[in-house]
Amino acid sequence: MNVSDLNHSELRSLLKSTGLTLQTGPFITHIQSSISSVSENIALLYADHALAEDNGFADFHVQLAPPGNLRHWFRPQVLFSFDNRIPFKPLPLDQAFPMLEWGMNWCVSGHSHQYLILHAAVLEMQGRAVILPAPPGSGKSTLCAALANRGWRLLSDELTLISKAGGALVPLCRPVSLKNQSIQVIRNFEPTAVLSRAVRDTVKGTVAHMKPPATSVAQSQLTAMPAWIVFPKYQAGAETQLAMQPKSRAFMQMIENAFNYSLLGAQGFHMMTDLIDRCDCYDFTYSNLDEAIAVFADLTPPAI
């Protein structure tokens, strides 16, 4: 049963009462909220995701609710809670759905050390995957959204999960987070893409989320093997340029984008070394998405 099998009234009622058990990749998240923007965006962006069996088990139990104080009369807010703990300060009520997405990322990156976790997008084509690690503002999500709309299978926009058993990339297919000018760029690039309403004045500026392709969600159980690591950088007016990067420098940059590398100790080092050995590594500068797509289509598998 998928989220789309519920009408909006049923979905909203479930979220308000017993909660929704949402399957995203290897994780089950139990979500409760009476906030209308949360139910509306789950209906829109998670329509193709499966509902997990409600047997009381979930990896994460989260709730979004207004704080119980008088502030809601003049400046409504929302609180995110995880296992009945509140890890973050409240945000304006209008930011409830972005807060859910950020909170779900925090749950995975902070509590799922059965994987090596990178802050990186990952997409796959013909059995080979490209990892796009990058700090915020680099154009990672814009490039990720464009590739996902041109036939690449989306495994994740924000968190790359690397299995300890064999180094496979585990899908965590969820909405793509677009910020500021990237929102209109993707609307122009792919007018059929389904985007949520833009939310302004968040800590990341204006934010909207793109619904992941249904085919990518349907293949969320299929892992992929890494072939390329590409460090993207959007630069207005820049020529499209793909340049091979030394593996030693790629290793250090990957560590900077890893959430739990140090926590995993020697195992983290060996997993990162194995990942770098498997992949060709590049710096990629772009300003034109069509040219970027063409470059990725011409990537050749690493020599073994």
Second form
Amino acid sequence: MNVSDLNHSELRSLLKSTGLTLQTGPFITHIQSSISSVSENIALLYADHALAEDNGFADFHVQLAPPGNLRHWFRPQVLFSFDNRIPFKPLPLDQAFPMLEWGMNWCVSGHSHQYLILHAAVLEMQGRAVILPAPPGSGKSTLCAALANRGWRLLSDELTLISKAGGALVPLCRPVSLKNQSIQVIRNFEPTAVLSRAVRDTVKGTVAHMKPPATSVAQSQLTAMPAWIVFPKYQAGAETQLAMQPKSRAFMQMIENAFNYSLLGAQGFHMMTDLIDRCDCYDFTYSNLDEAIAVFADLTPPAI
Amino acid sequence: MWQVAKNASLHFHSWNDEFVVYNSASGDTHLLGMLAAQSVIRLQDAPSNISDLLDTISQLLQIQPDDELKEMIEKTLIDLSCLGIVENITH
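Given the form predicted alone, corresponding form predicted in complex with its partner chain:
Then the entire complex follows, led off by the chain already shown.
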């Protein structure tokens, strides 16, 4: 049963009462909230996601609710809670859905050390995956959204999960987070893409989320093997340029973009060296998405 | 005389002329050039003085064992000792 099998009233009622158990990749998240923007955005962006079996188990139990103080009379807010703990300060109520997305990322990156976890997008074509790590301002999500709309299977926009057994990339297919100008860029690039209403004045500026392609969600059980690591850099007016990067430098950049590399110790080191061994590594500068898509279509598998 | 730091537990990986090394003792990862990496690898085999390292590394890299190389090795060892990878046991 998928989220889209529930009508809005049923979804809202479930979220408000016993909660919704959402299957995202290998994780089950139990969500409770009476906030209307949360149910509306789950209906819109998670329509193709499966509901987990209602056997009481969930990896993460999260809630989004207004704080219990008088502030809600003049400036409504929302609190994210995880297993009845409150890890973050409240945000304006309007930011409830982005807060859910950030909170779900936090749940995974902080608690799922059965994987090596990178702050990176990952997409796959013909069994080979490209990892797009995300230094700040890299234009990673814009490129990710564009590729997902041009035939690449979306495994994840934010968190790359690397299995300890064999180094496979495990899908965590969820909405793509677009910020500021990239929202309009993707609207122009793919008018049929489904985007949530833009939320202004978040810590990341204006934020909107793009619904992941249904085919990518449907293939969330299929892992992929990494073939390329591409460090994207959006630069207004720049020529499209793909330049091979030395593997040792790529390694050092990758550990900067890993959430739990240090925590995994020597195992993390060996997992990362295995990953780099498997991949060709590139720096990629772009300003034109059509040209970027063409470059990715021409990527050749690494010679191993 | 120099040796790998007693507390260090090193894991190496190399691609062409560049090496990464992870020290389990500190939890730090370092990017090393050929000279630094080969110095540590030689010291993993056995403690060594600068003269012996100069001979070994000059042969390995096929360069002249001159004063300039000797200075580079000395400086490299001091840098590596600051990172807790090697230590001076002359005293």
